[in-house]
Each structure stands twice: as C-alpha cells, then as structure tokens.
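Shown here is one chain on its own, the form predicted alone, set out as structure tokens.
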Amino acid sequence: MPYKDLREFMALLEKKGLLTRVKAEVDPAWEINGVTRKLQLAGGPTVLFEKVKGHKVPVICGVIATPRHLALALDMDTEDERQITEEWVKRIDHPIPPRLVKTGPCKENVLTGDKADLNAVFPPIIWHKGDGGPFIGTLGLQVTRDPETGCQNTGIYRMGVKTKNETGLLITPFQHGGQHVVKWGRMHPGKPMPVAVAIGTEPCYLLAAGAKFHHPPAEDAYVGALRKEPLELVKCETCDLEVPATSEIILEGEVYPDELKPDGPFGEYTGFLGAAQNFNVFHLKAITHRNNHIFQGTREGAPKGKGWVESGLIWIKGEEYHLYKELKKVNGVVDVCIPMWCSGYHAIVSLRTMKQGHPFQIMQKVWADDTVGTIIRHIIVVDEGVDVRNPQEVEWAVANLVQGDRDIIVIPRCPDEVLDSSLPYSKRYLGAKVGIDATMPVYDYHAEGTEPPPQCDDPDMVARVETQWQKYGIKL
C-alpha cells in the first residue's frame, strides 16, 4: 500500500526500528552535520531532530538511509539489491498518470509578499564545515516544465541560501531541468521561468526525482508506477506548475536563464568540497506549507566503510536502474551495478560474451545514452560469473584478465559534468571516457586452438559440505 505522505513513511520506519528521534537541542551550525555524518558511516538509522536551536521546525535526515529503506519506500522489505532493481524496472514499464486535486495539506499555510521568507520554514543548517553558508536545497525537489512539450520534470538540484527570498540553483544542461532553462531562454528572452520546489514528500516522489527517465511521461507518472497508485498533485499559487499535494513545504519562484551568481563552496556527493562557481539564481515568490511542517534535508558526501549516503542511494540507484533497463535489451547482458562509493562515475556490467567486440559495443551504448552517458566516465565489463556488486570479484577480473594494450579504450573530449574533481575548473564539462574489458579473451584462445583455463571455485563441493556443516564443529 503506498504512503500518502512523508509522515506515514516515517511512522513505518519508526515501527521497524529504522528511525530515531533526537530530543536534545542541536545547533544547526555544526551538530546536524556531525550527527548525520556519524550515522552515514554507520549505515543509518533515519534521524529526526526535534529541537533545532533558534528554530521551531524539526529536521529529518536519512529517510532513504540504506537499501532496505529504499525497498520499504517501494512497499518491499528486503536488502536484496538485485530484487529491488528488477522490481523497479518492472513497475516503471507501466506509468500511472497523476491525479490533479483542488487542494491538499501543502496549502494549509500560504505565505506571499514579505511573508514569503525562507527563514520561516528552514533552519539555517551548515551541512559541511567548509560550506559557504546554509543550503536549503540538499533534498529540495525542483519542478520545471519543458516550454516546448509542456512535460514537467522533477529533479534534485542544490540551493544555497543568499537572502530571505533568494538562493543559488545548480542546474546544469545535461539535466532535464537545465535543458528547460536553456529552452526557456531561447523561446522567452528576458523573461523568468517558473520553478517550484517540493520539500518533504512521500518517498516514491523523492526516488523518482533522483532517477533517470525518458520524457514523456513526466516523473509524476513514474511515481505512480513505483507506488502502484496515482500521485495527487495541486496547482501552485503563482504559476501553472503542479506539485505533490501532501508535501511538507512548497517554494514557488522563478529563474532568469541569463542570471548567474557565485554559489558555494559546498561539500558534494563526490566527497570533495566544491569551490564557489557561477550558477543560476532562484527568486522566491511564495511559500505554502503544512501545519507543524517538517524540513527534510541530507548531508552530501562520499560513503566510507560500510555506510551509505542518502543522496547517493536516491540518484545513483536511479541511474543504475535506468541503465539496467536499457542494457537488458542487449543480448548477453546479465547484471549492472553503479557502485555507491564511485560517485556515479563507474558502471560495472556482467556479460555473457556472444561475439568478438561485444564488451566494447556495451560501452558505446552506455556512453551514447542521453540520460546517464555524460555522468558515467568509466565502464568495466566482466564475465557473467562475476558478481558486479562484489568489489573483490571485480578487481580479481581486472587483475587477471586485462591486457592494457588490448582491453582498455580511451575516448577523449566527451561531455562531462561540473563536479568532476579530476579536472581543474577551467577544463570541466569536457573529459575522457575509459572502458575496460575484463572478460575472458575466449576468442583469442580459440584463434590458437585452445580453451581458456577453467576456474577452481568448486561450488558443488562447497554446497555439499554446507549441508552437513555441523559435523565439522567450525563456528563462522
């Protein structure tokens, strides 16, 4: 059964012991940062800060803290990532259009004019020690509309607070929202483009915002597919954009395509502190919010140890699910993984090789994809028996099966994204792609009339001893 709002999902997480409440007062200048990073390293749980110093609004972080949280958002209770992937792909093949309603809980309070003040809804959280100020948009879900097709898009783009009614907006051209800004500037020169921001939504809307989909339909219909029920939307107060009716907070505003201002520094999902750069500017026009609203945000950063990072789980898994769906159309593809700890830049594909050059054909298909081809820089193709979610197995394949002059391909001057820390700032947006064929060179062996050496894992022997393990008296 789908969740009607964030609060209902929070109640389930708490019931299952996956949400904890911090009742002590916390300082938004540093304590939320420290606590959320500690929980990221530990792999959860979700945390609700009930008392934030100097503010009345509680803050929730880590709503999608682990793969199990993600599964629960889909009304599944599992940690099996392959199972989650296959269920996701099956559901999005059947989009369910949203249902427009006249009003909803997000309209319980309407603030316009001077009352539209970010300070009224947002505790000034410093998410990382080196940030240039508070960021309201770490999990703000931006809604835009394609000025050519009319199709809405929902994405997740960071927003650094500048004044009570102005923020930065990192929205780049390889993202649908950024493409809308470019189109709008071409079609309506000098005029601002409407943008709405939903904060604190039911979990499938959050997952869809971070995922990769072909338009049309809009993310709203894919949300319906993920939750198996139409999503209820309401019209904004100041524009024709449609937003989730049960959102905790809605920000309504506009962006001038040609207006750029310095934004940052900010701690990014890559694990590096990004320097201040010129990005678009969001001008606030109105705020609507629920009674006793909750602010939802997240601390960006790279996962370490056994931990997870919420933003990575949301968008990197969405990237992986999209790529899995597209590559499964190709004969021989078995599984796909985009590792969380690689910032979305690596893709690992297991393949049942069916012809010479097959691995390199897979690489070309990935880089040609118009939704993930820009972000994925490195691709490793392994044999079907290698577990793409096990780094040890993948490294074993690279170490034992790769010849540098035969199996590595480098393609220079490809589209790249703005947060690529391997390039200095002046050279970003244009980088190199690297592909590694770590499959057994079967055809090279056959060309000389021999067979590849067999592996010596002996899984049948292992299975036999496991059936009588108590006999050996060995505790694992």
Ligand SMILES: Cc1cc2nc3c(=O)[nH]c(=O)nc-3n(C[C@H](O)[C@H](O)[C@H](O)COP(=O)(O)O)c2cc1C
The other form holds:
Amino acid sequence: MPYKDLREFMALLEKKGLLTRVKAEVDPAWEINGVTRKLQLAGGPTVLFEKVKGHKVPVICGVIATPRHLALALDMDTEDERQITEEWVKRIDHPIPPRLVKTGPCKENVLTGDKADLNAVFPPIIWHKGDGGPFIGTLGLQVTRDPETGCQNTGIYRMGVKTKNETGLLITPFQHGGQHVVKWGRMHPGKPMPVAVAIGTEPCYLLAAGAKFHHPPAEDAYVGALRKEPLELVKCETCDLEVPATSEIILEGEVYPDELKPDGPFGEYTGFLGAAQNFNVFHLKAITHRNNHIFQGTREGAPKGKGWVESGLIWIKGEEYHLYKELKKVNGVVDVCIPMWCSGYHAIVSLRTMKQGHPFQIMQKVWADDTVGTIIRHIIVVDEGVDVRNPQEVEWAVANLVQGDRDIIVIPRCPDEVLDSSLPYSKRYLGAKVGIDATMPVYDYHAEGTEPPPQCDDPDMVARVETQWQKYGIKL
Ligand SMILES: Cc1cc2nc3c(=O)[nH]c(=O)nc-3n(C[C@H](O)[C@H](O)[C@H](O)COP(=O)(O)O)c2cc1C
Ligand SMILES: [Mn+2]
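Next up, the form predicted together with the named molecule in place of the form predicted alone?
Every component of the complex follows; first up is the chain already shown.
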C-alpha cells in the first residue's frame, strides 16, 4: 500500500489534486455544515479545515468523497464501481491476521481520569441545523469484542456528545456491535461492556468498519486482506480491546447494555432530520491521541444529484460488496447494486433466470441474510443485460415488465432498522419487505405457445456500425 496512515493518504489525495485546505477560520456551530453540504452537492474535493474557531484540532471531511477516492484507498486506478466491487470481493477471500505491536503513534498522548475530556480532541461540530448537539462520531469506528467467541468487531455507530465524558451510541441489535451488547447483557448483567473508538485511521480500516463481513475473523483481518499486509494494532489502556496503532485519536470507554437515554435529533443519512430516540450511552474512560492530531468526520445526509456520497460509499457500498459475494454463489446471478442514494433500502439484482419463480427465490436469499437482510427492504430483480447501476435502465424494466398482481411480493413484519422514516417512531424495528420481479415473464409466454418480444436493437447491425464508425465522420 502506498500509505500507512490517514496523513499519508491525505498527502496522496493532495498530490492528485483531490484535497483542499481551508485556511480561513470556520465556526463549528454552522460553517463546517454549510461548506461540507456545498461540497456534497458539487462532488468533492476532500476538505481539511485547518483553523476551527475556538479549537486547536483541524478537521478533515470527505476522505472517501467519491468513487475515485475509494479506488485510491484500495490502491486502484479506476472509477468503475463494478470493477471496485469485484476487486474487493476477490481480496477479502484472503484475510490476513493483524499484528499486535507494543506501542504506536496513537499512544503519543494518554489522557486518563479527569483529563479524559472530549473537548481535548473534538471541536464541537453541529453537522446539521436542528441536531440536538455536537456529534463526535459520524466517523467514530467502534471496536467491541464478542463475549462468546472473543472475536473483535469494528462498526461505525454515531455518538452525540452529552457531556465532556458521555455520549450517545446508536448501536442496535441489527449490527454486529449491537449483538455484542445484547450478548454481554445476558452474560454479565449489570456490568459495563468495554468499547473503544478509533477516529482518523488509514482508509481501509474505515471502509472495513462500514462494510459487512462474516465473523470470525474480525474486520482487522479483512483490513489485512484489503491492504494485502497485516494491520498493526495496539492494546487499549483500560481494557483488552485492540485498535489501529496509527489512529489519530482513540476513545476508550464502556456501555451498560440496559442504559438508554434520548439521543438526537440528528440529520440522518436518509436525508431526514430524525427526532430524538432512546439509544445506548458511552462513558469515556481514557483518550489517547497522536501529536498534532486531526479530527475526522463526515456530514451525513442523502446525496441529491450526483454529488458527494461519503457515508454511502463507506457503508452502502460495503453492504453491496457483501451481497455481491453472497449472490454470485447463486446460479444465474449476474450483477448486484445497492444504490448509494437510497439509504441502503433498495437492492437491484440482474439475473439469467434459470427456472420459474427464480427471482422470488433470490429475494428470499437476500432477506434471509443475517447482515444485509435487515436493512434491505426493496429488491428489484431485472434480466441479465439491464445495467443494475443505471437507474434509467432499471426504471425502464419496472415500467415495461411489471404486473402488480403477479410480480410484486410483500412480506410484513420483518426486522427493520430504526431510522426508517416510512414508519412513525413507535412502529420502527418491524417493517414490510417488497420484492419486484421486473424480468421478462418468459414462462408465461411459453405457456401460451409464443416467445417474448425481442428488444429492437439488432446486435449484428450494432456491431457493423461500430466497426465502420470512422466512415461517417461524426465526432461523439
Ligand atoms: C458515517 C456513518 C455513520 C453510521 N452510523 C451508524 C449508526 O449510528 N448506527 C448503526 O447501526 N450503523 C451506522 N452506520 C452503518 C454501519 O457502520 C455499517 O452498517 C457497518 O457495517 C456496521 O458494522 P457491523 O456490520 O460490523 O455491525 C454508519 C455508517 C457510516 C458510514
Ligand atoms: Mn462486523
């Protein structure tokens, strides 16, 4: 890998003209929100706010702003999303265990007791007007340990700051980290579970934290797979969790499974400003950080248009990689997309249909998946040849091939995630799944003794025009 930590990756982005420094002072109460929102709509670049009003720590946003950034994080030179998906899936077939080292840059400063104060590392950023307060994790990467198997997990669960040493933590049972909380509560009632939070890591760790994997091994070993070299970890000061040695900031703390407090409102990744709901609480015990540490965050929110989709690239594409890997094992599946602008709620699968009912079987496999099956509510299955990454083609298939009474399946009362705005707050966690079979009803045509109408484009004609294109003198 051409970089070993966030700083080296930032230098690489800067060299490629993909990172901008803002030298003017910005107010964390509204200005980081305003500037990152504009960059979100315009599609980049990564931005380093060097001077944040009232604080010494610079803030970096948009490290994974575009597919190009994501490719660079994987040391690839492409913007082709399918190529990135395929490379990811190939690499994670070969996990490489992490290497535990004695110490690392993240231990340059150790703050315990009274000194463990969030104000030391975090400028109080209000990411959206209407948020209930500053949120330190948008990009806090939470490390927990499965109390049954001992395997670590890393996920990204947001943290709203309540006091200098207490934050909320949106860690629900549909995520691995939340499952650890549930197990811990059953195995050690009344006792707190250790949680560590890494902020500002090299980007493969960030991507792995947002993505879905089967465990064991831990995300740590999948980071090794993505980097093709072992990730270096150090032990925490106050617990046995292991965190990336080159992280800018580490927060160490604990969570009581039964302790819930109102958290929010917050401008959710769905694009809606969600009301406060009861979530877990993180109690800070220690902070370690590098010298001249940098704070990393992101402005969540639905990408409108074709702009920045940082949180979508980090976790929605991570869901896609998992689903792609699982579905490619199924006979007939050609391609899979989870569009970044649909909150992870839609999946589109293209299929070479092998039998009657095949599209519905694919849908059931998706919903039965223990990791992505909760968040994906809507599945559209299209024929091979329809580009799942092109919304225009998908919409064409739905418009032309769907009969509402034949091709739509609805399954009520399935596990659903807590930020689903289609449900009022009291009804969340259980929702309906909808499957749309937008493939050509080949078997219905055959049953009446006819063939489905072919598409108008004759492949021979297309190829002939292609080979002699020069002749027409048209510049495209
Ligand atoms: C910026 C950002 C914020 C996120 N916030 C949350 C959150 O608050 N709660 C949550 O359950 N998932 C959140 N996610 C999604 C999870 O991190 C993601 O689904 C990940 O796969 C969870 O890890 P796990 O599969 O190991 O549980 C967020 C992702 C990103 C990129
Ligand atoms: Mn996990």
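Keep in mind that this is a model prediction, so the values were computed, not measured. We call the rigid core whatever largest set of C-alpha positions still superposes within 1.5 Å between the two forms. Positions refer to the first chain, counted from 1.
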query	finding
C-alpha of Arg464 moved at least 2 Å between these two forms on rigid core	yes
